[in-house]
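Next up is one chain by itself, shown in C-alpha cells, the form predicted alone.
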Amino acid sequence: MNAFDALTWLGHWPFAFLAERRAADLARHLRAHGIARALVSPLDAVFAPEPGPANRALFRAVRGVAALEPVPVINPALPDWRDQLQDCLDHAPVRLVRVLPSYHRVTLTGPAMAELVSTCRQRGVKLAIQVRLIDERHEHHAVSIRPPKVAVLARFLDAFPNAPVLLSGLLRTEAATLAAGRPHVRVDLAFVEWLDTLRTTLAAVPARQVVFASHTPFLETAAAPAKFARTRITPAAQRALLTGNLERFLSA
C-alpha cells in the first residue's frame, strides 16, 4: 500500500492501556500494515503543563528513524508558545505543528491563534488542529473534554482563508461541512467511518482535500487501510489519497 499516515502518536496515555512503542517499533508496526511513512506527535504533551519536554523527547526518539516525521505540539494558550515553536524549529526540520484546543483550552478565534497562524506561514510551517483524540462519549468519567464546535472551527477557518490547515479527528458529517468551500483545508480519515467509508466521504468532500490517517495507537491501525480495500477508485486517485495529498499539503 505504501501509505503516508497523517496521524500517529508516541508516548503514554493515562486512561487506557495503549501500546507504548519505541519509535523503531512503531515504524515496523506501521510498515506491517502498508504504511511506509507517518507523521508522529508526542502523547505526553497532551496533559503536560508545557509541551516542550515531550516535544524534545519526540525529536530524540525519532532521530534515525526515517519513516517517522516529528510533528510537535504547540500550546498557544501559554505565554511561552513562541519559545515552544522556536525550540522545535531549532531541534529538527519541522513541516507541521499540532494544536489541541480542547485539551489545552485554546481559543481558536483568539489573538494567540491568529499570531500562531501568521508565524507558521512566515516560517513555512503548516498547522494541524486536533479536533478530538478519542470519541468524547468514551472520555474518562472524571473529565469532561469535548471537541470544538463545528461553528467555532468554521469561524477559525474562514478567518484565515489563505492558511493551509489540516483538521484531524473529524467525524464524517463534520468533515463534509468544514471542507465545503474551503480549498485551504485538509481533513484526515481517522475518525471517518460509514458504510463504504471512502465512497461516501468522496461524495461529500473533494478528493484533493482528503488524507490518509490511522490515529495509531488510539485506533486499530488495520482499520485505516481497510477503508481502501473494497472501494473502486483509479490507481492515481488511490495514490493521491494515500500519499500525494498529504505530501503536497506539507510541501506547498
Second form
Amino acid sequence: MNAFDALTWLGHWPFAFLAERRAADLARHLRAHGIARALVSPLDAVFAPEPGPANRALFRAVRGVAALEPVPVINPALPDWRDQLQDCLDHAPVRLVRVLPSYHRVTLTGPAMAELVSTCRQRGVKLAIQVRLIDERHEHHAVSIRPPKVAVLARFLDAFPNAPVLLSGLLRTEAATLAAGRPHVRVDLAFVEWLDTLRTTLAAVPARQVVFASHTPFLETAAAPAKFARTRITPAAQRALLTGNLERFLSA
Amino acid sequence: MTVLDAHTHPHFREHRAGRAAADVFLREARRHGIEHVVALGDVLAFGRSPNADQLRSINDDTLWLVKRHPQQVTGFCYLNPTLGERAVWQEVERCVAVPGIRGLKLEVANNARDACMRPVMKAAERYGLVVLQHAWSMTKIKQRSFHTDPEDAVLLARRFPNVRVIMAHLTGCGVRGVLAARGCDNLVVDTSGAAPEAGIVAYAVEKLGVQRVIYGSDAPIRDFAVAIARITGAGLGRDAERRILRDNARELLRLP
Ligand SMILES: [Zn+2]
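Starting from the form predicted alone above, please write out the structure of the form predicted in complex with its partner chain.
So here's everything in the complex, that chain up top.
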C-alpha cells in the first residue's frame, strides 16, 4: 500500500493506555500496516510549558529513521514562538509545523496566528492545525478542552486564502464544510468516517484536498488502511489520497 | 471469516433514500463479509422521545426489512419506555409476531435506571428478547437525566438477571464502563462508538473475557471496514476474533 501518513505521534499521553514506541518501532509498526512514511509530532509538547524540549527530543529520536519526518509543535500563544520556530528550522529540515489551538489556547483569528502564517509562507513551511486529538466527549473529567468552532476555523481559513493549511482531526461533516470552496485547505482522514468513508468524503470534498492519516497511537492503526480495503473510489484517487496529495502539499 | 454485526441502522434519515437504501446497505455489509446484521431502526428520526405513531413507523421499517431478508437480518423493536406500560407491551407484541424480531432497542428517551424500564424488561423476559441499551459515559456529556451512563446500563442488567443485555458503544463507555461491567454476566458490550480508539477492545477482552465482547459497527454512521479493523487490529488472535465477530452474537441471539 505504501501510504504516506499525515498524522502520527511519539511520546507519552497521560489519559489513555496508548502504545509508547521508540521511533524505529513506530516505523516498523506503521510498515506492518502498509504505511511506508509518516509525519510524526511530539506528544510531550501538548502539555509541556513550552514545546522546545519535546521538539528537540523528537528531532533526536527520528534521526536515522528515514520513514519518519518530524513535524514540530509551535505554540503561538507563548511570547517566544518566533524562537521556537527558528530553533526547529535550525535543527532539522522542517516542511510542516503543527499548532494545537484548543490545548494551547491559541486565538486562531489573533495577531500571533496572522504573523505565524506569514512567517511560515516566507520560510516555505506549511501549517497544520490540530483541531482535535481525541473525541471531546472522552476528555478526562478534570480538564475542559473543546475543539475550535467550525465558524472560527472558517474565519481563520478565509483570512489567509493563499496560505496552505492542513486541518487535522476533523469529523466528516466538519471536513466537508471547511474544505469545500477552499482549495488552499487539506483535510486528513483520521476522524472522518461513514459507510464507505472515502466515497462519502469525495462526494463532498475534492479528492486533491484529502490526505491519509492514521493518528497512531491514539487510533487503531489498522483502521486507517481499512478505509481503502473495499472502497469504491478509483485506484487513481486512492493513490492520490494515500501518498500524492500529501507529498504535493508539503513540497509545493 | 463470516461476520455478524450486532449494531446497525440500515434505515437512516441522512440517506433520504427510503426503504430502498436498506437494500444497498445490506449489499455493502455482504461485501465486507457480514452475513447477518441486527437492525435497530432509525431511532433518532423523530428526536429522542418519539410518540407511539412515530415509534410504529420506525419499527415498520425494521419489520419490512426482516420480512424481506429473513436470513440476513435480525430486527430489534425500538421502544420509548416513557410512553407507559400499555404502550410498551402493545408495541412489543406487535413486533414479536414477526419472526426474526429477537430484541428490544432503547436509546435516549430515558435513563436505563428509571422505573419506566420495568415493563420493558418484563416483556423481554416474557418473550426471551435481548435488550440493547444505548450507553455512553456521562462524565462530559452531562445528560444523565435521560442519557444512560454505562453504570446505569449495568444497574439495569443487575436488576433483571434473567434478561440478556447488550450495553452499546464500548468506546463511548470507556475504561470506567468496562470496569463497571465486571461480574455482570448477563451483560455484554458491543464494540461500536466513536472513532476506533486504540486499546479499548483489548482492554475489554482482558477485563470481561472474550465471551462478553461482541462486534457492532453502528453503520452507516461508521465504516464496516473500520469497525472490523478495531477487532482484527487489536492483536487478539484468530479464536478471539471469531468469537467477537460472530460466535458470541450468534449464541446471544440464538440464531440457527
Ligand atoms: Zn447505534
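Numbering follows the first chain given and starts at 1. Small disclaimer: the values here were computed from a predicted structure and weren't measured. Rigid core here is just the name for the largest C-alpha set that superposes within 1.5 Å across the two forms.
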ask   = Would the C-alpha of Ala19 be classed as shifted by 2 Å or more between the two forms after rigid-core alignment?
value = no
message = Give the rigid core superposed Cα shift of Ile233 between the two forms, in Å, rounded to one decimal.
response = 2.7
